[in-house]
Structures are given as C-alpha cells and as structure tokens.
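A lone chain, given as structure tokens: the form predicted alone.
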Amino acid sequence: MEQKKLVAALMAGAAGLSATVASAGYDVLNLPLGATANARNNYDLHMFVLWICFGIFVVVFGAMFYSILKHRKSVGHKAEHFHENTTVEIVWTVIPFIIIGVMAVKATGGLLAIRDTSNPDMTIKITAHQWQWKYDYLQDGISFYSKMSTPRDQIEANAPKGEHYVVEVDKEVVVPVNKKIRLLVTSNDVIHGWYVPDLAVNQYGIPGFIKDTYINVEKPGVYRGQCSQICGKEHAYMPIVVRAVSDDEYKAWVEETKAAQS
C-alpha cells in the first residue's frame, strides 16, 4: 500500500514538473541562441554533445533493458559464465575514443574562434570594482562607470519589482553591430566575471592581469548579464547591460556622450 502511494506521488510530481516545463517553454532550459557567431557555435556544440549523450543513453539502456527482459530466470534462461572477450574490449575502447575525439575537435575549433581577438574594429577596457563596472572606450576617448539602477526599496522593502529587477543599470554599454570589439577585462580589487550569456562572453577580471576576449553583435538589441564570480556582499547587484545599435546611432551616441563629459 505504501509503495502504491509512493508511486502515485512520484507520478503526480512528474506530471506537475512536465506541465511546468511545457508552460515555461524549452528555451528556459537550454543555452540561448545568442546574437553572435560564438554564441551560436556554443549552442551547436552543446546540442551536438547532447544528442551524442542521448544516443549513448538509448543504446546502453536499451541493451540493458532488453537483456533483463529477454534473459530473465523466469523464462528459463541460466546465467552464463565467461570473461576476457578481446573483441568486446577493443570495441568498447575504440568507440568511446572516436566519440571523444570528434567532440574534442569540434570544441577546439570553437575555442580557438572565441580566443581570436586579432584585428578588432575597436577596443573597450572593462575594469571591475566592488560593485560596479568602469568602461573605457580606447578609440573614442569615452570613460564612465556603470552600476545597478534598481531602487533599493525594491530590494530591501516591499516595493513592486520592475521588469528588469536587479539587471538594469544607470549607464549602458553601447556598441555598434557587425563590428569586432575587443574587450580588455581586469579588476581593481577582487576577482569578478563579466558575463553576458547572449553574447557568449564570460571573462574573468583578475587584479593585476588583463584578460581579453571579443564580441561581434550581429543584430541590434539589449543584452543583459551579471557578475559571474562571487565578489562580496553586493555580488548579486553587479548587472551588465549591452545595447547594440546601428553604426549611425553609435556615432551619434559617441558625440552625445563626449559632449556630456566635456
């Protein structure tokens, strides 16, 4: 009786989870497609490996359940006694080696693409602080700090939460689309992480070091991220907002920003 209750509870829980997943959409459970070539490469690699894992799951568990069903004692089968099958050992060594090799080649290509910061169209230096970001546009002579703009009463009191609660800033990082933008990331105090999932960037900022990566945003839009390294009590309040605009809009923003800073 207790077993029946347990099974019923598990089935009800599974049904509830399935309904939740269905209503939320599969996109919340997967990597984002993103807005850069690197983001799509990451997504394709993720799906490639996922389908390989699924295939292994089907083959291994299929063989296991087939053996359990067709060779059970109740239908008259008796246990075999054998060991050291050289052919089987070679097969289950070579096949995983080939699978891992294929995945390694595909992953290495994507990693090399992400690390290629040569010949950028522009460079932005990003310096992390507890708990805000400083951006220096090296070609355009622009420099500003960016910090969270969510009101504290939304965090510490019962004020209604905004649409972009704790992922909104007072000054956005504005970049032109279809331009290779090199990012130089460092830190002024402790280790931080400049993380924007849709742009496939998660670069650590380490005190005393400058790490580089790049973005090339292919479509206009607003892309949000946060610090990915636990950096202190305000770690959760270090959002990043990147606004990608057309080249003309970017030039207008540069002129406007320079005028405001002069």
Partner chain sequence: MAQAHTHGKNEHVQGHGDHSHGHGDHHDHHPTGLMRWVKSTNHKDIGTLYLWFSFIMLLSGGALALIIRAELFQPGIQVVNPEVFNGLTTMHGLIMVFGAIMPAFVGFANWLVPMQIGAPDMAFPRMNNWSFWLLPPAAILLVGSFFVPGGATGSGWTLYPPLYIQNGIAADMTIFAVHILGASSIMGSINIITTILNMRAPGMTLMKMPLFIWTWLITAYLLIAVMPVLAGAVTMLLTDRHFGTNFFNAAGGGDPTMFMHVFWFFGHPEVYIMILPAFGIVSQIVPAFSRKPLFGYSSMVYATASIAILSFIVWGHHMFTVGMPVTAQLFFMLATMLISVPTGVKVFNWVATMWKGELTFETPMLWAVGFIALFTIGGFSGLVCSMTPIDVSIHNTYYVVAHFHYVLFSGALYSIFGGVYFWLPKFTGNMYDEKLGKWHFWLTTISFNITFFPQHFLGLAGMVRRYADYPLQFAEWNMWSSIGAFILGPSQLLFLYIVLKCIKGGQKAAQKQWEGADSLEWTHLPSPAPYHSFETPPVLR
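Numbering follows the first chain given and starts at 1. In this text the structure is predicted, and so the values were computed from the model without any measurement. What we label the rigid core is the largest C-alpha set whose atoms superpose within 1.5 Å from one form to the other. What changes on going to the form predicted in complex with its partner chain:
Superposed on the core, the two forms barely differ at S118: its CA moves less than 2 Å between these two forms. In the core-superposed comparison between these two forms, the C-alpha atom of N85 has shifted by at least 2 angstroms. Once the cores line up, the CA of V75 ends up 2 angstroms or more apart between these two forms.
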Second form
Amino acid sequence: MEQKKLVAALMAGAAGLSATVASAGYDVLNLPLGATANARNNYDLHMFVLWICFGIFVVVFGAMFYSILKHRKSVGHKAEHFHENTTVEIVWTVIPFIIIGVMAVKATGGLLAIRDTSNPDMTIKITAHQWQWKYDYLQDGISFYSKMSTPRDQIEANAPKGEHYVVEVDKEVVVPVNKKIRLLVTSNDVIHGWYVPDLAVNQYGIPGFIKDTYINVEKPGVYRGQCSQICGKEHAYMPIVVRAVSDDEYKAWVEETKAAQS
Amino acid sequence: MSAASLDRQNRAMLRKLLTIVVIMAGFGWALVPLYRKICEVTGIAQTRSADSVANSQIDTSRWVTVEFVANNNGSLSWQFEPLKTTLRVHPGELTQVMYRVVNNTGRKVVAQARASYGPVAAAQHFKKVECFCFTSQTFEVAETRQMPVTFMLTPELPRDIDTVTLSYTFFDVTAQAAPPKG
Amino acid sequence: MAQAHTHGKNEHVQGHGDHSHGHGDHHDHHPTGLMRWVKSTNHKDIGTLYLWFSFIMLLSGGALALIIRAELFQPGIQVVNPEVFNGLTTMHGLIMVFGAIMPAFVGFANWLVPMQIGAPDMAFPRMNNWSFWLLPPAAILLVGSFFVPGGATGSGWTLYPPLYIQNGIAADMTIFAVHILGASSIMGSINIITTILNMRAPGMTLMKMPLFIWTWLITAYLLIAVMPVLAGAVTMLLTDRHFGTNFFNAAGGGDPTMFMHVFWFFGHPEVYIMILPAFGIVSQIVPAFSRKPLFGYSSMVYATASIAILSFIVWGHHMFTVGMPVTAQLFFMLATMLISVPTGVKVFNWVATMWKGELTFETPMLWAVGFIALFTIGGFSGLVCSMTPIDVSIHNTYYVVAHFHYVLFSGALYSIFGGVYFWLPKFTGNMYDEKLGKWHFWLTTISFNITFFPQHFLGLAGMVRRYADYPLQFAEWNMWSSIGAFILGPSQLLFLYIVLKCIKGGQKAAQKQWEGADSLEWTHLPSPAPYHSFETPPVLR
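What about the form predicted in complex with its partner chain, after the form predicted alone?
Entire complex below, previous chain first.
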C-alpha cells in the first residue's frame, strides 16, 4: 500500500516538475548548439554518449529493480547460492571495452579537430588580468582592454538587474564570421580561463606562457562567456563578449577602432 | 606465533613501508627535474642557453609564418614590443628579428624574459641561437634598448604547422636581483 | 560529546559477553574519563574518535556549503562578499576531503580491520593514537584560517599557484595543515597494511579476506604512495612563498603548470582513496541483505587493484584546458576511459549479487542500493568528462561539481552512512531506530538529487564554478539547488539524533544481527564487540 502511494507521489512530482521545466527559465539544460563546428560536434558527441549511458542505465538498473521487486524476501523469494560465472564476467568486461572503443574513436576525432590551429586567417592575443581581458589583434594592430560593464548597484541589488547581468562588457571582441581565428591565450598575473560555451573554447591563460586555440564562428551574433579558472575575488566579474559580424562590418569596425586608437 | 616474533615482523614491515614513503617523497621532488627535462625535450621550457643548430638544409619549398608577441607580467607596465609582428621564413633558415624595450617605469629595472611558443608541437622545432632571454637584463631609467633574437625553425617542423608564434613575457625580478649582500 | 555518549558502551560488554570467549574482561587497565580517549591505544576507541571527528568535520564543511548555497540562491551578492566566498569553497573542499571522508574510512578501518581478520588490535597501537590526535590540530588550522588577517585561502582546494601565493597567512596555515593530515594518513596506512598483512588469523588467506579489508589494503598503499608527493608539492609552494625558490614561478624558470601535474599526480589517486573503501563497505552490505555470497569476489579484488593502478596514469584529465600536447591529451583521455571498465565490473557484480537473492531493505541496504544507483550516475558523468573535447566545454563548470558530488556524496558518504547503520549494532550492542534511519535515507536521497541533479544542466549550459554571482539564466536551477541543500543539510542532524539514541540504548542487537552477514565480527564476536577483539585467534572453517 505504502509503496503505491509513494509511486503515485513520485509520478505527480515528476509531472509537476516537467510542467515547470517546460516554462521559461528552465530551458537551460544542455550544451549549447553553439556557433562553431566544434561546438556542434561536442553537442552531438555528448548526446551520443548520453544515449549510450542511458542504454546501460536501463539495462543495469532494469536488472537491479527487477531484482528489487521480484527477489525480495517479502514476496517469498529464496536466495540462490551462485557466486561466480566466468562466461558472464568475461562478457561484461568485453562489452564495455567495445563500447568505450567506439566512444574513443569519436572523441579522438573531436580532440584532433579542436587542437588543429593550422592555417589561421588571423590571430588575436588574449591576455588575462585580474580582472579584465586584454585583446591584441596581431594583424590589424588593434589593442584594447575589455571590462565588465554591469554597474555595482545591480550586483548589490540596489538596482534591478539587466538582461545581460554580469555578462556584458564595455568593449566587445569583434570577429569576422567564417574566418579561422587563432587565439593566443596568456595571463598577466594568475591563471585564468577564457571560456565561451557557444564557441566550445575553454583555454587557461598561464603567466609566462602562450597557449593557442582557435574559433571559426559560423553565425553572426553575440556570444557570451566568462572566466573559467578561479582567479581571486572578481573571478565572476570578468566576462567575455564576442560579437561575430560579416567581413565588411568587421573591416569597418577595424577602421573605426584604429581611428579611435590613434 | 609468539608476541615477540609478531612484534619483530611488524617492525620489519614498518621499515619496508617507511622506505616506500621515503622513496615516494623522493619521487615527488624528482618530478621537478623530470618535468623540466620533459619540457626541455619537447621544447616547452625555455632553456637559458643557446640552442646549437646543426647545419641544415633550408627547405625553400615551404613557407612558415612566424608571429612575434611581447607580454609584460604583473606590475611591469613598460613598453615592450617586437619591431616586426610577423615574418615569413623557410624552415632551416637562420633569421634575426628585434624586440624593443622602452623603460618608462621611472626606475631602474632588472627583468627576465621568458620565451613560449605556439602551437605547443612547434616548440621543439624552434631553435634560438641568440636571445635576450638567456640572462636577466638591467634597464636604466628611460633607457630604450633593441634586442636581437636569432632563431631557426628546424626542417623537421611538422608539415601541418604553417603558423608559429614566438612569445616573450618580461618579468620584473628587481627585488630578487637586489645586491646579494649589504 | 563523543566521550560522554560512547562511554556507556563498555558497561554493556560484560553483560553481553556470553559469546565473547572471555575477552570482555581484559579492559580493566585503561584510564577512564577524558584521559581514556586522549591516551587510548585501543583500536575501537580510536575508530570511534575518528568517526566522531569526521562527523564534526562533515557538519562544519556542510555549514560552509550552506552559506555557499545561500549566496547562490539568487544572482547578486547577498550573504558573503566574493573574497569570503572563495574561502568558503576552498575550505569546504579541503575539510570534506581531508576532514570528513578520509577520517571516516580510517575510523571504519580501525574498528573493523582487527575484527574482520581475527586480530586482537592494530599492529602499532601507540602510532594509532598519534595518527588520530594529529587531526584536531590540523582541523583547527583549517577552520582557524577564516579568522586570520586576509581570510581563508581562496584559491580552490587545488591550491594552484600563482593565485595561491597571493593569499595571506592562511596559505601557510593550510600548507601546515596538509602536512599534518598527510603524516596522519601515512601513519594510519602503515598501521592498516601491517595489521592486514601480519596479523590475520590462521587460515585467513588473502583471498578469503572480506572485501572491505581488500579495498583498504589497496587504499593504504595508494595513500603511502601519494601523500608524500602532496607533501612535496605543498612544501614547494611554501618555499616559493617564503624562500625565493622558483618551482612554480615563471619569472625564475619555473612553471605553474608543473604544480598542476604534481598536485594531480596525488589528486587522482586521492579520488580513489575516497571511493575504494566505499566499494568495500558496499560489498559487505549488499551480500548481507541479499542473503547470498558476493558475486565475483576475485574479479572484485582484481577490479579494485586495476582501478588503483590506473589511477596513477590519468591525472592529466584534470588539465585538459591547460594546453598540453595533443598526444598527452589523447593518452590521458584513453587511460581515463579505461577506468570505466573495472568500475563497471564492480557495479555489475553488485547487481548480480542482488540477483535471485532474498532481499530485504533495512536502512544499510537502502544506502547501499542508493550508492549503486547514484554512484553509477556519477560514473556516467565521469565518462562524459573523460572525453577531451566535451571536457573542454564543461571544464570548471557545475557539470564537474555535479559529477564529483555524485561520486563523493552519493558515493563515499552514502557508503559511510550505510556502514554506520550496518555496524552500529555491533559497535553499540543496540539497534538503531529503523524507521528514523529510513527517513534519513529518503530525506537525504531526495534532497541530494534536488541539490545536485540540476547542476548537470547548469554546467552543460556553461555556469562556471567557484562563482559568487552568476548570469540570470542560471537563476532557476540555482534556486532549486539551494532549496535542496537546505533540506539536505539539516537532514544530517537526524542522523546525529539516531546515532546518539542508538548509543544510549534501544532494542538489544543480536550477535549476528544481519542474517546474511558472514564476516568474523558477526560470526565470532558478540554485540557489542568486546573491548579487545581476538586475544586468541578465531578458528576458521
């Protein structure tokens, strides 16, 4: 009796939860589909692994819950006394090997893709500072700092929070779409992480070293990210905003920025 | 088994296990030279001495773009830049480029530069014959200095690498370099 | 507190000594009162001290977590400023790892190793006493660092330089605490290994040892292998801070990345130090309530050993965003994925143990089943994290936070709870309150999932961890996570009540309280277990 009540309560809870989930604000659930081929690959790879895990979960826990329901003392089941079975044990060692082999092949492809920084169209050097980012466009000779622009009042709840609370900056990183842009990440002080989920980039900046990665944004748009490695008290307050624009718009922005710099 | 012999056995075991502890402690410290050696071999670490460059053939069949980058660390906010930001070179070719420091900090600075390369796979193929990073440098107030770097990319540089970055970061080591005694 | 409530235990020993082979009367020479605990060299006393210490640390670390969750209930800064917040996350991690989880398992080892192998006590009783009494000073250093100028260390429990070097005096206190904790762990491990290898009853061959003993034997070897490495790493931090060395300082030819390598060379085996004994406890509980021997005993032993060996070659998977050479990333990815095979074998073995058994679901079994189900979810998210390209997208996000709470909370801690309920009758001679125990399990399990499941979503969507403040789109799931935490935390006070109630009295426990339990403490020793376990070795069939 009690169990039936419990199951009913759980089902009601699940229904309630899924209703809330469907409403706005709860759609934050998965990797972003993103704006680069790498982000899309990641999304697909993750879904692939997730479904495999789900399958294993159903098989293993199907067996476990079957056992929990049918092999309990309270339904009069008597224990059998087997405690090994070499065939079964070999099978369930070999099958996982095969599964992770398949996963490994896919993951290796993804890994090689995200590390392939060859043939870039341009290079941007990113220098992390406590707590802002500096961007140097090596070819176009542009250089600027980018700081969070969210006012203190919003943080301390003296003013209503804006739409892009803590993920808005004074100067956005403007990049052209469909260009392979090599990013050189380093740091001025402690370790930081340049992380933009939509672009599937997450690279530590380490003082004294440059580390390279790349982006190739396919869709114009604004992509927001944050510092991923703890770097002191303003760790949460050094956002990244990348604005991807068409080639012409990019050229116009370069001219404008250069004029302003000189 | 008597209590005394058990005691002896236990003590023997204690000694063995303590030996493992000591060995592992040693191993922990040995990771430092080990890591440095690995970094040296893979070229990730900057060596403080000139690389010897074998007389190698210049591979004129390919061009590699070399980008030059300059960084300052921490409170050191002087002007430090490469005179050229990019250059196209052939693997196997010795090339000299210049970096410039303008000490506008208003004080005498002892600084140490550290080299780094991107991508990481190119590091071991980046040979420096002459570099200001081999020793720390002293800069007088308002001094402007141009410093050469002579380097070569080995012809063994993997074919898929067509852009290489040479980066220097200057660290202020004035405090450490203060007169050793009195 | 511990003293007052557990002292009564010994009085029961004589009264229930009917099966004790006369061992119960050997405890006449030990001091009473506080000095009994300070000076005790008895494995059960020390085990009790470890377990209470661990519980106090669990509540302290939990309190820090609740402040963290209070701050994260809404975007914005409401409860603590970001500097204090960083101290909270750092100390929550250090206290839970070194103060709560590890000492709890050492506590179980102290109680159970002599009883399960048929020995009178641990091999080095006096060293045992030292290894416990090192812990409170370390705990005071850690907790006290909140109150020194500059506040607690705020660089995350991984202590990465150069940020770590920027901390105040608290950084040195933390290093010192880690040294002490390391020394304590090493002494504890030496004791455990020696006891297991030298003091087994005749006939107790290695392959007849209960799985808990096996997992601890392997864990203890891991501890003496990696604790000295951690000690070295933090000592280098200390000399970098104070003596001008340049291990991790790029200006002097050092490399901050090297700290990560050395730290995680310790850090990954450390993860298994916290989970292998849990595997052992679960492998004791599941057969007992299935009334069926553990399935695949020898494959369990081999799986444990292979996990331990693999743990030394996977550390790089904590550093996929450092920019290592791609071949190194590939190696660490493949090695990491390989670990899922022996771990999977363990889960299959537990399920096969339950299969066609005669299952009952007393509280310890609920925790064990909860462990298997939730730990497996943690295993799946671990598999997701192991794949380098995905890990780059979720490194340092709440996905990782969710992952390691599924393996450490619903893994390690669930096994500790299960173990306490399982052995409380043996420890105290009394039964715990079954109904309350089940409440504790369900409250914990439901609120645990409310707290941590949404963190998978947050992490995938890109919410970075160790953030005192966050963008608005993460508000809803953070609210749920905080609500869950505020049920989860207080629920553990129920556990305190249940344990105290059980120590004070209750229905008397039988010698073999659990029908399917077959290790020596159930088959050969009365409940409560006598002060000295086996003065003369038991006769094994």
